[in-house]
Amino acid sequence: MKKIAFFGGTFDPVHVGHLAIAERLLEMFDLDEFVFIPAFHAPHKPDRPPTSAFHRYAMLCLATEDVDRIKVSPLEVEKGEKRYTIDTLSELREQFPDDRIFFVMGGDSWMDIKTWREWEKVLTITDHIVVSRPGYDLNIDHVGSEISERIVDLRGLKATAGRLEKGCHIYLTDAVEMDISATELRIDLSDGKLDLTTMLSPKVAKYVEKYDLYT
């Protein structure tokens, strides 16, 4: 049985914080694979049209091509439509029936989880890893007592060290101490120049410049 983490999002653009999450969780949870799933268009972000899904997919491929055990899935991009997390997780569950699947989300998504379609089912179909940003206080009161009982708090720990439990659980971690905003990066790139040069991998930065994505 493999342990595979899937990280869904717009990744607009993918930055070093996203990669740090992948590398840290691979180690912390002793994962066999970490897979990015760029959304065609996230249904819970209706007000901001994202950069073309194909550009975002290409940037992820460039950012991860030299990293072992980190992959990019075209699952949602190839569908060519808005998809809900419940649909993607159900499909992944069918594709990997014998493997342990973890779905990764940020602390902001966790706090908005009740706005997701069939959110309670989302939290029971696979394991989940909630990654908090530095200084971000994760709350668990909004999900109710039944779901709270399945939360395993790993904050302050650098490894799971036998803390993984049987069944579908929600693991909270603050092990990735990077606070980078894709929104701020897009603003930074809007003048055609990247001032925050350390925030993007060189290959992604060149791709953004080549296709003039954020001006």
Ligand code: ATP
Contents of the next structure:
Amino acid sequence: MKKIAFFGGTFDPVHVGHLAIAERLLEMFDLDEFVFIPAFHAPHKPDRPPTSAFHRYAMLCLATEDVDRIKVSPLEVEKGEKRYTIDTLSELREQFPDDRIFFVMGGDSWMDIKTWREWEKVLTITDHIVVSRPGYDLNIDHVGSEISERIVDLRGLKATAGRLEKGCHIYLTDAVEMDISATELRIDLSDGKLDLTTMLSPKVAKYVEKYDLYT
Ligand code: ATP
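Rather than the form predicted alone that you just supplied, could I have the structure of the form predicted in complex with ligand ATP?
Entire complex below, previous chain first.
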């Protein structure tokens, strides 16, 4: 049985915060693979067209190409339409029936989880890893007592310390604390305020410049 983490998001663009999560969780959960799944759909902003899924996919491939265990999945991009997490997780469950699947999300997504389609089922068909995010409190009250019984709080720990339990659980970790947001990054880039290389991997920074993506 392999342990595989899937990290869904827009990744517009992938930044060093996303990459730190991948590297840290690989070690902490002793994962066989960590897979980014870029969404087809980018949130539409009134002032600019959404960044093409192909560009976002390409940047993820460039950012991860040197690490064998970190991959990018075309699953959602190939569908060519907006997908719900429940559909993606059901498909992954079928594709990897014998493996242990972890779905990764940041603390902001966790606090919004009840707005997700079939959110209770989402939290039941795979394991989840919730990574705390500066500026967002990681509460557990909003999900109710039945789900909170399956929460394993690893905050304050640098390793899982034998606390990976059987069955689908929700693991909370603060092992990565990076105050970075793709939205703020895009704003700074379009204002010409940011040195590209501080928040992006060098190959992604070069790609953003070459294709003039956020100016
Ligand atoms: P935005 O600022 O536009 O919300 P983002 O930086 O959150 O963008 P997304 O592609 O929307 O990037 O995020 C994908 C996933 O990564 C989400 O689950 C989000 O919560 C998580 N995430 C992103 N940045 C961080 C961070 N600094 N710490 C923890 N989780 C993060």
